[in-house]
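Only one chain is included here, represented as structure tokens and corresponding to the form predicted alone.
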Amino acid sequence: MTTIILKPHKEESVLRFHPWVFSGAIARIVLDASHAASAPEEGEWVRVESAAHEVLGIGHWQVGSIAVRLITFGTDKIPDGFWQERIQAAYTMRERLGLIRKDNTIYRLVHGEGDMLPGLVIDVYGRTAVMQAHSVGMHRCRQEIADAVVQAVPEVEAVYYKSDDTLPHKADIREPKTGYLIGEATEGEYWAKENGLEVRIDWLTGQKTGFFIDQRENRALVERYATGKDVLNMFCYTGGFSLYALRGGARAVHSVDVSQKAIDLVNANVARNFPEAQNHQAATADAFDYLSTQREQGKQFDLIILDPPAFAKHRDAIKNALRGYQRINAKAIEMIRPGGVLFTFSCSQAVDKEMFRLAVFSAAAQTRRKVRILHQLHQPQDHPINIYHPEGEYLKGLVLYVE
């Protein structure tokens, strides 16, 4: 196995169980004798050692600023049954937290570093697990992982692999990045349940793995606030927040997304759960344009939900992202009736809590309305944050009361 030797004192973060080794921490690389190339192959297993040749762990080599994602610590071997043991531990945690129930068959099974499997995401929808690799190393191990999933999770009989958009673009990967690794779902199995609500999941062509599971608890909070309210759900995707608002007794719910395909799924989800509902409207429109038009028409709402896609996917885009968050939040705050509520979110990992809060503060100040924070929201239990890897905290939300 190729050995990565760190510079003096650069082992300290690894000894604190941080799973990333940065390229700048590497002193030299001792290639395995079988290597014909002058550098490790992306995705291969490598051993990491301190400058004093203490074995720190093994992980997957990758090209970029994060050079190694560590999978184990203090050993240079992957034990037999490793994948099944780690996935079983992840499943057991979700089971003990009460997330796996007949009325809740949607949950995240593996959340990368949060489950000590960096570079791997697995979401479960009923009988089907959808797997995404964010590193070439996890891509190489995909079949072993899929086999471990069906062994560890009693409900799962099919594993779909969907990594076209998550694997490094420059990686030379010639094997398929999508397709079933085990089994196959039938048409009726694209429906799954979240807290008793039925949702159609499009893992074949939809965003991410097909549904944004990380908003489950926040959607339940919207249900509590929605009674008798005029609700606007911006960036609605497949309408998760809209379904909870309807079940909460909203007077009217408006769902808006720029994608017609998403709006079609919203309408299908509403029809499935509330076939007699007359209080839901869906519109295909750009969020900024829609809010501007509605404001010009004097429209106001009691409850608005802003859950946009990541405005900043890397640090170079932070300044523009913060301007975007300020602009969209100001438009929303202007349109809330006195005594109304705004749920606003950022899923941009590059934008931390303080940055996001400052952007929302600036938006509120721009409108000159009295605004108070009711809740500070984050990702749910099945998206855990490894205490040694605080970078895993990405979802930020505020619930605001607007006078």
Given for the second form:
Amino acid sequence: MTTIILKPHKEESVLRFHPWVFSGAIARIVLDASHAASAPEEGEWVRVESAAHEVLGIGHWQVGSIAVRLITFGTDKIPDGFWQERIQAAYTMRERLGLIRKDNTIYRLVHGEGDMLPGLVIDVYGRTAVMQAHSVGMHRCRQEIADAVVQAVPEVEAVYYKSDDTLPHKADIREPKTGYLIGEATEGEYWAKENGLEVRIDWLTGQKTGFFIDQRENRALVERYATGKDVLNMFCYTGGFSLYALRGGARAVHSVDVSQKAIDLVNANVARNFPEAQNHQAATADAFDYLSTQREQGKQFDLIILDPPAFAKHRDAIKNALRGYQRINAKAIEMIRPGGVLFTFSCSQAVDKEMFRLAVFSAAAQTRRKVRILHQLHQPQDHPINIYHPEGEYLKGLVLYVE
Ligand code: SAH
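What would the structure be for the form predicted together with S-adenosyl-L-homocysteine, given that what you showed me was the form predicted alone?
First the chain shown before, then all remaining chains and molecules of the complex.
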């Protein structure tokens, strides 16, 4: 195995279990005999050592500023049954937390660094697991991981691999990045359950793995606030928040997304759960245009949900992202009926809690309304944050009371 030797003192973060080794921390690379080239191959297993040649762990080599993602610490061997043991541990945690039930068959089984498996995401939808590799190392291990999933999770019969958007673009990968690794879901329409609500999951053509599981707890909070309210769900995707608002007894629910495919899914989900409902409307529109048009018509809402896509995908986009958050939040706050509530979110990892709060503060100040924070929300328990990897915190939300 190739050995990566760190510069003096650069082992400190690894000794505190931080799973990333940055390229700048590397003093020397000792390639093993199998290498014809002058550098490790992306995705290969490498051993990491301190300057004093103490073994720190082994991980996957990457091209880029994060050079190694460590998978084990303090040993230079991957034990037999390693994947099985890690995935079993992830499953046991979800089971103990009460997330795996007849009325809740949707959950995230593996959340990358949060489950000590950097570069790997696995979402479960009843009998089917959808897996995404964010590193070439995980891509190389995909079949072993899929085998471990069906062994560890009794309900799962099929594993679909969907990594065309998540693997590094420049990586030289010849094999398919999508397709079933185990089994196959043959039915045309596939339904799974979140807290008793049925949702149609389309991992083949849907966004990400097919559904945004990370808003489950926040949707449940919307249900509590929705009774008798006129609700606007912006950036609704498959309409998760809309379903909870309807179940909570909302007077009217409006769902808006720019994607027609998303709106078709919302309508299908509402029809399935509330076949008699007359109080749901969906619109295919750009969020900024929609809010402007509604405002011109003097429309107001009691409860607005703003759950936009990540405005900042990289650090250098933060400034524009903050401007975007301020703009959309100001528009929404202006349209809240006095005494109404705004649920507002950011899922940009590069924008931290404080920055997001500052953007919403600026938005509130711009509207001159009296605004109070009722709840500070975050990602749920099946998207855990490894305490040694605080970068894993990405979803932030504020619930505001607007006088
Ligand atoms: N709230 C959703 C997840 C939102 S993901 C849930 O609970 O599942 C973000 C969504 O925003 C995507 O569905 C995307 O199609 C939509 N979107 C992106 N840009 C948009 C825009 N300018 N206007 C409206 N919707 C947009």
